[in-house]
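The chain that follows stands alone, in the form predicted alone, written as structure tokens.
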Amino acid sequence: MAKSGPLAKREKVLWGRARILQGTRQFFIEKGYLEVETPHRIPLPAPESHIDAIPSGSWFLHPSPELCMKRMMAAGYEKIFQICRCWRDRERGSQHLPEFTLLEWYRADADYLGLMKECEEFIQSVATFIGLGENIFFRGHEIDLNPPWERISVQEAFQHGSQFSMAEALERNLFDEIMVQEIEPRLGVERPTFIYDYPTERGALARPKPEDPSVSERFELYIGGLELANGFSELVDPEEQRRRFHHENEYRQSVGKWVYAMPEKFLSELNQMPPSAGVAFGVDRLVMVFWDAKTIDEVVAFTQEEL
């Protein structure tokens, strides 16, 4: 049957998307990860300053599977991954959808450095699986996927890419603005780039760096100026996590956002979680990169406006 309309134009990319998902599952299964499924509706999300959950009755659609997957880690699961739909309010743009597909994985006895390496292996593996090879083209640039990828600390990024230091940007409440407008567009243009060691104020669930507690062991991965992944060494101290959540809620209240109650079941089990690291990875954005798409709308079957 002949296809017509906007969906017909997406047929090739949707076949490509399916292959990317197949390659993703193959990579993690071969690495010994267990694929899991956790509920999409949850009683409470993790309180975070800039992530707004969408209500579903008296509960919420999960913004990520993080809380449930960490509870599984606390119960003794050592290597788990999940590909699932997630929802976040007030997110719509050329790179954002309020409903999107997230890949999330956790590994016990690992830290953020180990998962940076695993991100390299994962993207290279999927690129090979779908036949792209070692170089891809995205946003007018040829990007070399061969390791080692560039790694730059947030402090270094501000030194080289802004008139303000990281500390000054935080003090002037310009951190997010400078990151989005001045630093992020330059990241990952010739090869993928990890930017790491975020200020503790920007790592609500990340472990502080032992030698410098002012920063957290958190990284983000960029390709062609587009953020694909957010990962960190996990904070497993329930009292410190509670204090961080209260701090996030104080900010939410100050800007008129919904203040979330504490996820007590998660907090009560957190001290049983082993030293671990985890990554949240945007599947739609990976398809954008591999397909050289200008907008996220091009790589999904339907946008909300088409329903």
The other form holds:
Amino acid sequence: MAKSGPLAKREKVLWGRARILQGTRQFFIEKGYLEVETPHRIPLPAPESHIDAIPSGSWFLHPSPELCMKRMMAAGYEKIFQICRCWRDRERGSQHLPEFTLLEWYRADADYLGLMKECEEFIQSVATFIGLGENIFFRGHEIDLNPPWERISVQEAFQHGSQFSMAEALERNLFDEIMVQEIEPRLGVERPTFIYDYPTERGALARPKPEDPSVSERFELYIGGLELANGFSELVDPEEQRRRFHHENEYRQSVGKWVYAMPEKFLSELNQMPPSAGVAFGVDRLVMVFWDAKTIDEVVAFTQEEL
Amino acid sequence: MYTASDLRKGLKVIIDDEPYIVTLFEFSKPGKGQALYRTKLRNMITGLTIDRTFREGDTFEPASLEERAMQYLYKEGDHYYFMDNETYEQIMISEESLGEAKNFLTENLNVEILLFRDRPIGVELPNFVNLRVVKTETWVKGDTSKTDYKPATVETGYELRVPPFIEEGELITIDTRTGEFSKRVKE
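May I ask for the structure of the form predicted in complex with its partner chain now, the form predicted alone having been displayed?
Following is the full complex, with the preceding chain placed first.
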């Protein structure tokens, strides 16, 4: 049979995508991580201001496997990873699908600095596995994957990339606009870039930095202006976590969004969790980077509009 | 009522009391941040394009534009008069709001008039119109030095370039989308 049409045209990239998944599993298995599967359908998502779960009966499709995976950490698992589908309501654009593939991993006795380093190793290892060299081409940039990658704090990023400081941007309620329009497009164009130490209100599950509690130990990884991963040192204080969730829910209520009940099982086990760090990594976007794809549509078999 | 998450290319919305059409749309969401909807919007009256970023929760009224079949009647000063084919009601549009369309209007031409809140804001022309050439240089047969298109003026005063064989008094077809010569009309 002759192959034609948009689905047939994606065969090459889907082979590439499968190789990237194989390389991902190989990296984590060789580093001693246990691959886990937690339920996609959960009774309650973590209350976060700007993440909306899709209802499934009286439960929800998980927007990330975070709560279940952290309960495993609290139960004594030390290194776990998961590759799974996640759902976030109404997130659709050239870089967003409401159903997407997330890689999430957690490591005990680690902090966000350690996981930034592990991100470097992971991407280099997958690049080698699929036969790419030290330099990749993405969005018209030649990007050097040799470590160490660029690391700048959010505060520095605002100083260099905007007329407002981080504090001013927060005060004027322009943080997200400046981030998207002025800062993000310039991140990770020569080498991948980590930006770190986010304002505490932008990381509901991240640990405050001991020497400056106004920021959280949270980072994001960018390549060619595209956000690939979000990681942080985990907040393991149940009382503080409960206060943060309440705060997020207050915001949700103020804008007329669904208010989520407290995930009590998670909160009751959180004090068992050792100091840990975790990363959520967009698999579709990693395929975009390695295949120099313009849109996320190009790297999946079906988008929702094609069903 | 639309909300920001309804924004799509081609959607017509009212902003600052004027009708706009979305010409470019991009969804962005910085990690853990709020959804942002970046757009380019063209003002359907002035034609000017603006950049706007909207947040989740922003709302808009749809810009409902009415299209009515009308016939061009005549021009008086800077004003062009049209008649509604159904109601026989006459309306007037200024030369400024007509824009390029004024170049292609001949008596009794059937057009679609766009109205926003009963105010005419534009004209949709047929893709092709026939207009008579009122002025152009004569082509000397056999003059191979003049094989290029030459300037010509049609009855509306519009100037364009036509092939060398077109003569004064001839009827030609013009593509209103490009404003270019399309073909000679055999009479």
